[in-house]
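Encoded as structure tokens, the following chain is the form predicted alone, with no partner shown.
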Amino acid sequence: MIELNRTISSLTPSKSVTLMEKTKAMQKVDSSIINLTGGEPDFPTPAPICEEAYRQMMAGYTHYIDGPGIMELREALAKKLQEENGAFYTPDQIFVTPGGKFAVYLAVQSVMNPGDEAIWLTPGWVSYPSIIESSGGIPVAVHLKWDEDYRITYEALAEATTEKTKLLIINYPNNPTGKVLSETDREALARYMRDYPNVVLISDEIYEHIVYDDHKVVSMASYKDIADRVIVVNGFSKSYAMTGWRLGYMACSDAIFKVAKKLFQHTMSCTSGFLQKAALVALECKEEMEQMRQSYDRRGQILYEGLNQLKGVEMKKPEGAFYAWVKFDLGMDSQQTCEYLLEQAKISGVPGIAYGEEDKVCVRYSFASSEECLYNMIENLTALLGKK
């Protein structure tokens, strides 16, 4: 029997993607199942973006383009990063990638060597440890805690650091908890980066425009004394409802860019030019983006107020992103809880264990879904669990 790639074969499948596919299959049999597994906006891509993509295709802009991206878009992204984030990257330090996920993969592959360690914060996005492992690296989890409001401490980061630590990955606003970096969090991260000059920080900022109340998103790339070791990853999927377009980007130092370019040339070659032209229009769709953000804000409030009235249920108030991070006290772990609620209340979510959650009692539900679905979810849970 032929032995296939051992590293890739041993990777854990994405639990969120797997559950989303499973739930969609179940809905074909039972349409009453409420699917809140996927992190995908339910809004259509704004019309001006689609119209520009069509116009560029019809104009013949469908051939190879410069690998890192068309200069017009890279210049616009550099301006955006400088004006909105205080992150001073040049256009020649920006890569346009087929999705933010590939930007994370490109960044990790460019930095890590076999045997290197990479710290990731849990609860955290399901693909980080698998991407680290696919690079020959070793994922090291730093478990943030519900009772401490998932705050980052210098001590926890330092304790997880060894002479093999090469990388730290953060994601804020956070998937799945909805937390935004506080000033205390940022200072802990900045202190850590100053004390460990051989560590590179990947800052995944894909949800940066989806924030609520008075919360502000501040990029760690705005800290000038560590900026040369910060890789910013972002994209158009979440804020602009462009998940299927597969458009992301990364910004990094010249040294990292040089290595990343070699890998990109041998894998993707380039990202579609007509899509990048449309992305320029997306950057101007601020009104449409704000309308979506306001809708997510209302939906988050619906779940926050509804779920916190139920027995054995507690939900963190979202500060950003579009996820309800819900703690259940049903005498079951998160996997069992998900299966129980799917069977008894016809609600599908993703168990906290998928995000490396240490306590294993939380479930993530996406509220990038209609208000009707969310009210139905609360109604089903109320009938099953009762109110406090």
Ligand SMILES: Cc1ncc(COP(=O)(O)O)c(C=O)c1O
Contents of the next structure:
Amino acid sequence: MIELNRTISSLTPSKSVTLMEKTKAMQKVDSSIINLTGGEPDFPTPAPICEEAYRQMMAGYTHYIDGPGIMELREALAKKLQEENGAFYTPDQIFVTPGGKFAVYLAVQSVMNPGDEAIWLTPGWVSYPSIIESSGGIPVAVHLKWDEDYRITYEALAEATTEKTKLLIINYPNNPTGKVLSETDREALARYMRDYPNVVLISDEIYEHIVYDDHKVVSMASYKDIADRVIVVNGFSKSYAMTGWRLGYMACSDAIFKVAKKLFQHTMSCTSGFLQKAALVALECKEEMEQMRQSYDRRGQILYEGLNQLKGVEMKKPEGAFYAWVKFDLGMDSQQTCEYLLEQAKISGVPGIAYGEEDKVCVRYSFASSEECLYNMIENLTALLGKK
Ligand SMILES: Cc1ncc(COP(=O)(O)O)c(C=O)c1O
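Can you now output the form predicted in complex with this ligand? The one shown was the form predicted alone.
And the full complex, kicking off with our chain again.
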């Protein structure tokens, strides 16, 4: 038997992707199953973006292009980062990638050496620990708590830090909790970054445009004294309903860019040019983006009001992203709760354990789904659990 790559073989498969596939297969047999597992907008990509991709393809813009991306897009992204995020990166420090996930991968691979440690905050996106492990690094979880409203503290970060700590990964608005960085969180992060000058911060801002009420998204890259160690990761998937296009980007220092470019040249070569031309149009689709945001806002409200009326159920008010983070007090852990609710109420969500949740009581439901689905979910759960 040939021994295959030990590091990659030992990675845990993505629980959310696995569950999404499993639920889709189950829906083929039982169409009444409500699938709220996927982190995917249910809207079509706005027409002007598709039209531009088609136009560029027909015009023959279908060959290799410059590895880090077309200059017009990198210039537009530099302008966007400056105007919207107060983050100053030159176009030469911006890398267009096939999806935000690859941007995270590229950033992690460029920074980590085998044996280095990378801190990630839980509950957090399922792919961070696996991407860290794929670089030979060691993921170190800092557990944020429901009862503390998932606030970040300097002390918790400092306690998790050793001389091997190389990276801290954050994601706000957060998948799965829907939290946005508060001013106190930002101050804790900035203080930490100042005190630990050998740590690089990856700030995954992929949900930045999906934010509710008066919550404001502020990038850690706008803190000038630490900005040269902040890698901003972002993408088009969530804000513009472009998940299948595979378009993301990262912005980083010259030194990190230089290393990332080597890996990119030998793996991806480039991200499709006609897609990048269409991404330029996406950046102008502010109205379409706002309409989608308003829909998510309404849907989040529906779940927030509906689920909080149920016995043994508590949902945090989403501040951003499109996930309901729901705590169940049914005498089971989150994995068992998910199985029980799928069996008894035909609702499929992702257990908190997939996000490294320490308390093991929460389930994530995506509300990037129709209002009808969400009302059906509430109806099924009301029948099963009853009202408070
Ligand atoms: C927190 C977070 N970061 C990054 C991504 C990657 O998105 P994409 O690769 O589609 O750009 C996702 C997708 O689910 C996500 O939830």
